[in-house]
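Heads up, the chain below is alone and in the form predicted on its own; it's given as structure tokens.
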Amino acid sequence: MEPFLNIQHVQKTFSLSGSNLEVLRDIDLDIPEGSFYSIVGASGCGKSTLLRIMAGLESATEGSVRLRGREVKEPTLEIGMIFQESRLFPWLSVRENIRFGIFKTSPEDRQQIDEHIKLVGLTGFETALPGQLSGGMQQRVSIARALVNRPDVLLLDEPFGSLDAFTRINMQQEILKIWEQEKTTIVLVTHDIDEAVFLADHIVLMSRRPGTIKKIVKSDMAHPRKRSSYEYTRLRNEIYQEFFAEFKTDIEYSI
């Protein structure tokens, strides 16, 4: 049986000022259907590049990404992606921005859009323009637009990085709710270890450039997770120690 989402020997090298810059080296990863993976690593380690390769937005120098056995070489409706910026059209309403994400229009569009507006908690804001919404609400629209075609995989590239702490926590809760309701496979790239521990059932730790997979940490904690619990703190500290060991720091993280 083919793995659901399979990343095999992916390498990426950029040509920069006449020389080659190796960004990713020999990435192997199997992601089961319905799982929640988070990829954590230092800035510049190639984690966002890996996500774009998974989305078909960028090609690997070597290796492949396969979804249900089919190689991903270009963007597909089966894989949705959300970026750090909401990337909404400022002249379109919430409803129209979500409609823009629909590949094939049908008489059921309005009902489908309304379902996704409700899913992300924006009922009552259907006619609002992006400039009338907060940053968190704009990202909710982006999430609804990415989900409206019901993709099998949702890729998130640090989608909450520009939000304030309170809004960020609320958006984390929203993503969990969507994951539990829609059963969508989610891969989140983040530099926030706490966010990764709170959301994901598998946390992929990447090395500095060229990015390789150092370790995959599995979390068996049930949702909803309590950030103050012993198991949560233990897992967070374990990841911190793994992460900072590469930098040969003497920093110790304790409860």
Given for the second form:
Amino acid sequence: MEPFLNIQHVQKTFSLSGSNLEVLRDIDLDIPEGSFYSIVGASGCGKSTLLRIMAGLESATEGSVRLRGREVKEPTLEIGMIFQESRLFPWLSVRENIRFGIFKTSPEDRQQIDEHIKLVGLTGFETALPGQLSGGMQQRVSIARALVNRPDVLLLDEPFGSLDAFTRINMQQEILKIWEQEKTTIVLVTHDIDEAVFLADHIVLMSRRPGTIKKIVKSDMAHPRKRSSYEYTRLRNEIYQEFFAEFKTDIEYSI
Amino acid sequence: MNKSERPRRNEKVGQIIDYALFLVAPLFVIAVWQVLGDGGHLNLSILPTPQKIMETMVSYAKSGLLSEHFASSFSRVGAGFLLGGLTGLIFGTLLGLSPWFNRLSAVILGVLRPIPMVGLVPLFILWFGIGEKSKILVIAVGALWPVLLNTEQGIRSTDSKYLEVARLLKKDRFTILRRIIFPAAVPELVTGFRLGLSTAWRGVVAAEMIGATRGVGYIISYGREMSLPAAMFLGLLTIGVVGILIDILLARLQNKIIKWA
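Could you present the same protein in the form predicted in complex with its partner chain, rather than the form predicted on its own shown above?
First the chain shown before, then all remaining chains and molecules of the complex.
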């Protein structure tokens, strides 16, 4: 069978004032349709760059990203993306912001927009301007804007990073609900190990400089997941140890 | 009096005091000026008293001359502002969008920009005669620069994060311009038009030095020729007062337009 979302030997080098900086090295990933992948790594490990390459916003120096066999060279409506900042247009209402997500607008949009406003739980806020909403609500609007085209893949780049702890946990549950309801394939980049363990069925651990895939941890814990469960804690500890081990060798190396 | 009423009343009094403070200094200046004039300390043939200026204004107003002068100045400023503002908007947009166009025109614009409006008067007379055309063009040049520069700045400073969203959503160039770049530039556009209009209004004096027979600027040159200092002051003060009124009005409008900021 043809792979769904396939990353092959992706390598990325930035040239900064004459010198080359290798950010990603030999990334291979095979993401099946309908799965929830989370990419975890320290800041500067290139995980956001990888996600931007997957979105078609940046090109790989070597290697390729393919969706259903077709190479992703530039953004496509089949792949939606959400950033840490909601990136809503402050001059447009909630409804208009979501409408902007629709590729070819038509009179039938209304229902589609209403559905998505309901999906992210913002019914009643249609005419509000982004500036009148809380950070969490703004991020909900940006999720609705990305989903309104019904993309096959949703890329999330630390989407809850700037939210407070309560809102973050709330939004994590929200994104699970959307994932289960819409069957969208999700790739979430985060530095929050707890978030990755709570959400993903595959957790990709990245090392840094250059970013490589260190390990892929599979999690078949059923949803809803309990943060206090044995399985949850075990998985979390396993991942912490991966990163901790790296730290230790780093220190030994420098001495 | 209950408790909740008290701070509110104080607030109101505070507001009145705030507004009154704005008027204290001007009234003081006028009073001193009048007293000095009445006491014979001023050379009244070059510096008339406020009272005399007031009388001149009343006589101008009564004869209908004042509104006539106003009307012709306003229509010139309106036409010049429209012409200069529109040109500034178009060129500013091109400059903001295209680095190529920007480089191409940088030297020409850089040389033209420091030339003051008054400096263009003789040239425009030579080219267009002393009719309305040259007057409107002088005002248009005045309005052009602030609009052009602010538009360019506004268009160029569009947040690249917004443009990335548009790329992801596969929007075409025209949609990006209409739905993102222009709305994002609105604060700068409004600032540009606001400055443009006040420069255009200031330029009316220069423009109406070109063989005008009407207009607020004409009142000033007429006052000089006829040795009527009160008329000169009337012209200058009306320009100042109308200028500040325009600015207050536009500042209010600005807050209404940019409701998201």
